[in-house]
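Below sits a lone chain in structure tokens, taken as the form predicted alone.
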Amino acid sequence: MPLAHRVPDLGALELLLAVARLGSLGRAARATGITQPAASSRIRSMERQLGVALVDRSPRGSELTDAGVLVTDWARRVVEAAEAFDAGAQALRGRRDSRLRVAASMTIAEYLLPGWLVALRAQRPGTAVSLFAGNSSAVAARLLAGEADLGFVEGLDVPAGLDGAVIGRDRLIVVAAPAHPWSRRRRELTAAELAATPLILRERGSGTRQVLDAALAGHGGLADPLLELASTTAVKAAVVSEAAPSVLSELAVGEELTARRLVEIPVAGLRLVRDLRAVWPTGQRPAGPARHLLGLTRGAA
């Protein structure tokens, strides 16, 4: 059966999260913009497709059951993934009137600038924000062409021409699938051996090909990729397939290390650390919604 047959809607999570906040059944109805028929309607459809009661219902109220308060703390980190999702599209729709434009490269982009985002519009509901995704070489072309007000990149330094700010870190680690050799091997791989396999990699101009090329030029060089693509998403799928290992953030793939599509190769010796920028042209530090939004990123990772 499909997730989405298995999975309660966004509606439904937003009352449960409602009736767990409000303690009524009849407040969270009117909070979520429906009756309260309706509401008792939804959540004992929800019910039914959980197989679990969530709510008890008494004349004093509505409270939930145990598994209720589980499903709900489930469900708030559902409808904050939500949240950041439409932040994120909603600034990727370039809208003309926005006062914010934004270049990040792609692991920021994906994985932490939507919850800045969210954050952004629940302190200036008004600031309209347009979104660039690209490498970290992009991101700087657009600021130096003035197309962007704030940039963030990921690296070993600032790129020429561009003022900046670290706002975290953010460690580089090797993965493979379960099935592959490396996986299965009970010492360290070694850095010589790394660099001499040819890998799955973003492309030239990626903070992941910087920092692994200069931690690499002194085991040999970093050998030709076996495939080189413009996305992490794009490089774990080919890495889950089999293919071959990858160099990946760290915080791209916990999701994989926790579900063991993926497995983290210890490398000895090997450190793999960069840092997370936001940056600027120079001599023009951001003010307005740019200083706002550099203000809300401070210990990103």
The other form holds:
2 protein chains.
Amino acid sequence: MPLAHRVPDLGALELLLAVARLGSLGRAARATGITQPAASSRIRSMERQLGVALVDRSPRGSELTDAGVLVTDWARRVVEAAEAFDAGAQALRGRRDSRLRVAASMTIAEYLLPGWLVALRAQRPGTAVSLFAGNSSAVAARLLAGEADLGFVEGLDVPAGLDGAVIGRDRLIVVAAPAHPWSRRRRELTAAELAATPLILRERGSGTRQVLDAALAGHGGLADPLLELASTTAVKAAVVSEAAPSVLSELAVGEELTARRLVEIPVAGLRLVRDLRAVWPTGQRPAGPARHLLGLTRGAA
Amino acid sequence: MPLAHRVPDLGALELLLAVARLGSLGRAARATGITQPAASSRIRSMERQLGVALVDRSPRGSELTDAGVLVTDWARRVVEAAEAFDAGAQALRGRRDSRLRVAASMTIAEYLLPGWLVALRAQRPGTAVSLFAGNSSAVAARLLAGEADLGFVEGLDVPAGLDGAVIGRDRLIVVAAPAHPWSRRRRELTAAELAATPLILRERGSGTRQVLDAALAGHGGLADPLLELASTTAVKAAVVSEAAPSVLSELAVGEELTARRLVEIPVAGLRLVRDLRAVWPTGQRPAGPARHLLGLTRGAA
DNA sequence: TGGGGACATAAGCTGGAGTTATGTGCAGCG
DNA sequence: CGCTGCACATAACTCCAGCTTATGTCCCCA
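Moving on from the form predicted alone, please list the structure of the form predicted together with another copy of the chain.
In what comes next, the whole complex appears, and the chain from above leads the way.
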């Protein structure tokens, strides 16, 4: 359980990446703003903690061992996730005087925006971004009030008073635990079967739920849910442990699918997709940083 | 640059997840093995560091704020990456007396195995796994010497003396920087064009290079590379900064594609795929933990 | 109105990570 | 051949972040 005691500090992982990149403890130390002895000791204690030699030291520099290469690649993923966290958190704190004020739906803010912000930061360092997250109407209100420069929403329609461009699609997929009978079916599920089955769902009013309701209206209508939960995370947890399927955004379950904690159940003849849109007040085409961010988002999902 | 100073500790992120899950600082504290005041102070200093209120405290418990929900979701990604790191590192240290000894090619060990190990740990906690990473022939040698129970290789053929099962495919894709002319082409690239262009590549002998050589043999043969580098990471960095394309495993560039640091260039009529295989000594079908891990890997990539 | 749950505050301890100063080993060169 | 430069290791000391225990405050509920 105490993961933090078995995984090196973020600072140590960054240092390791610097050693890999620069080929010497001393240079890596300078690059990360510490002294050479500090770097030396930190790498050493990381090796002690992991029980694996990571770098080959020599009087001419330091190189990663074979194990070190692997560990460094795994470390890179942690650091990248931390960068996304940082980009998101910065934007969340961002003051109203930011150069680029973004308003986004929860799903987009959760899964896509941090990556875009990392890319933006790489290409235009120093662009101060602020982020507001809320539902579609709240995003629209912000834009119309002039309190945001660019919005992102998912859903079937563009809110009144806004122009928009489709930047990607979000597919809703049926998921079940690997142990669930549906995971072993040979024939595709039918829409009617799906409609008739009590599912684990977000509460009524969520965007996902609306799309699902609409799509199954012609197939007998959605059965009463087995369980209604307030957050996507809670739904995922319930699907994994309980024995009922759910319908979730593919953005939300990518991780779970690759780790096989959840399995996607194909459904015959049912397209549960919703567009992801960038939106802005009618007539005011995005310019400057907003235009640049918009360019980064094409082809999302 | 000093990312670690702006992102909370892994321990703090874990604690935040526990608060989200359990709805109270005190319970979260107990769950993570610290006392309530420690948790209180840690969450508070995280809020100070991020400049955002994360939890609403009340005498009846604590709930995440709207911003807290977002931050927690981003934190979850960091923690999941750390879990993969941990699972990998544990296996790397694993002693020879492990219950399951895995040998895998570098690509698979880097990108796929940690996720499988996390899944395995969730389903069969306490299965001690050890990992050896090397090229196909080294993996084969381990298996044939009885020093490994299950192997994973990518490539065109099954090494002699081994049986195997295809568990997925790895597609090699042409990538370029967004600023590169190929990223703006309207017409698909032809195989002959690709063959005639000097690329940034791994050194001769790497698996990727072999597949590429074979596939382009009928299209005039691969031109001399512009640059030959020793690691996939170095190749990616060169493609991003230099003005030349490369051909890389889609496993290696997933992150870069979604962040738009790299762009995939479609090529007409060229299928650069290689199978990912689980392998074992002829006749000795995997049993026990090996069989279970094998089950987790189906449908990879 | 008293008890219990939940969070905050206070005071003191500890260890990890950092710093400066110095030592060792190796390569290249005048 | 010894000097210089570079890289890593060791030693001694400092400091602060995070932990603990003890106690206070607030609110709900029986």
